[in-house]
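The chain that follows stands alone, in the form predicted alone, written as structure tokens.
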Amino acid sequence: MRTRLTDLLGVEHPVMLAGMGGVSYHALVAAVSEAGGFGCLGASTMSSPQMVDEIRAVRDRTTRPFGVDLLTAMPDRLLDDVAALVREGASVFVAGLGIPCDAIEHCHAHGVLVASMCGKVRHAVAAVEAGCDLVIAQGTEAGGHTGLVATLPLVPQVVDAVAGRVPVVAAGGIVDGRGLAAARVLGADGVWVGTRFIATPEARSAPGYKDALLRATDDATVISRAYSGKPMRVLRNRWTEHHEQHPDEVARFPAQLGASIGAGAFHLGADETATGVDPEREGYPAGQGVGALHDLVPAGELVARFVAEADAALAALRD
């Protein structure tokens, strides 16, 4: 399935691994890239030295392109980290929660592409005008930090606004090849997939995270500020319900992030060996497609499934 996105990124399949903080580490990233998709490290939960180690670990496992996702909402280290990802060989810098105006010129000077996460049409337009090479239109169905506009109305509006200039990638609630087929019909050039890739053997996760995803139903998520201070879609539990009832206890970002970590309610970035994790308090980001997850599937196999299922779905429409 060749698209403008595959041509731009230099990959075989228009399936991008979301750069999920605490989940998208080198094993998962390399597996997706080796399978012909595009892997992306989630560096928001990593220290700068750890990010460099993870980039090198990916490079040890694959020669194929991959990217690094950083939060522009944490500007104190952004430019240094961008310089490091450029130096270490990543091919794309993905900017979450903002447009990295100061970093774009440096990336382009060294042949590195810049992608921007967008939850509104005006965000996508601003990203393109700032020089971003592709935009990821993420609907509110997505797990983690998310906006208010749903994927189905958002993607075609972003396509109409900017697709004549850059590729558009659809995100939010996409868990199989039918989602990829739908994204293509809406005019997107590929998909950005998060929650489905958490339920893989290669994904890093805090204790209980994968099991919680496989148990979840379609209505198991809620958008809450209880973990970071910004709207984040997570699995509903006692922690989210308490903060829904006591909104005065929720601080702004990043103070609330520090508060939830300090309270032992957010172990994002920890692995299965971590202790003291209570699923009824823990922050487990997940999108609304979580109810469709029933088993762990190797990441490389998922990439192949996405493309095969999308091809079948599009062929069925033509028939």
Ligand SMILES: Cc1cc2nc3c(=O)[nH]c(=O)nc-3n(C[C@H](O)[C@H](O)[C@H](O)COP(=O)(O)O)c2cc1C
Contents of the next structure:
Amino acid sequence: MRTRLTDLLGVEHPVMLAGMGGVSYHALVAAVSEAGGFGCLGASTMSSPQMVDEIRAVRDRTTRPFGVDLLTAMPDRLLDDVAALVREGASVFVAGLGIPCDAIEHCHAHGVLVASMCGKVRHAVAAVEAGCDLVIAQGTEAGGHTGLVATLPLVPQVVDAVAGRVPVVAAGGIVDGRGLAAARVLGADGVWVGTRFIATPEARSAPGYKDALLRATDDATVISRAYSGKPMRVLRNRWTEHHEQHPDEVARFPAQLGASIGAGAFHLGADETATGVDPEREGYPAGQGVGALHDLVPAGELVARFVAEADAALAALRD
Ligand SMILES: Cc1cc2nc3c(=O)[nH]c(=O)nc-3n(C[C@H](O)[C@H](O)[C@H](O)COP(=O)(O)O)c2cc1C
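Switching forms now, from the form predicted alone to the form predicted in complex with the ligand, please provide the structure.
Now the full complex is given, and it begins with the chain already shown.
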């Protein structure tokens, strides 16, 4: 399935692994890139030296292109981290939560593309005007920090606004090839997938996370400020319900992040060896597609399935 996105990224398939903090570490990123998709490290939960180690670990496992996602909402170390990812050989810098105006020139001077996560049309327009090379239109269905506009209405509106200038990638609630086919029909050039890739053997995860995803139903998520202070879609539990009833106990971003980590309720970035994780308190980010996850599937196989299923779905429409 060749698109403007595959041409721009230099990959075979228009399937991008979301740069999920705490989840998208080297094993998962390399598996997706090796399978012909585009792997993206989620560096928001990494220290700067750890990010460099993770980039090197990806490069040890694959010669194919990959990216790094950083939270622009953490400006103190952004420029240094961008310089490091450029130096270490990533081919795309993905900016989560904000437009990285200061970093774009440096990336372009070194042949690195810049992508921007967008939850509204005006974010996408501003990103393209600032010089971003592609935009990821993320609907409210998405796991993690998220906005209010749903993927189905957001993607075509972003396409109408900016697809004449840059490729548009659809995100939020996409868990299989039917979602990829739908994204293509809406005018997107590919998909950016998070939650589905957590349920893989290669994903890093805190204890109980993958099991909780496999048990969850379509209505198991809620948008809550209880973990970071910003709206984040997570699995509903006692911690989210408590903070829904006591909004006065929720601090602003990033103070609430410190509060939930300090209270032992958020272990994003930890691995299976972490202790003291209680699923009724723990922040498990997940999108609304979570009800469709029934088993762990190797990431490379998922990439192949996405493309085969999308081809079949699009062919069926023509019959
Ligand atoms: C565990 C988790 C962590 C995430 N961390 C980040 C992040 O650090 N930066 C970012 O831009 N997006 C982050 N996201 C959002 C994803 O990039 C992506 O847009 C989202 O997962 C897509 O929706 P889906 O989960 O329904 O596939 C995260 C999502 C999840 C589930």
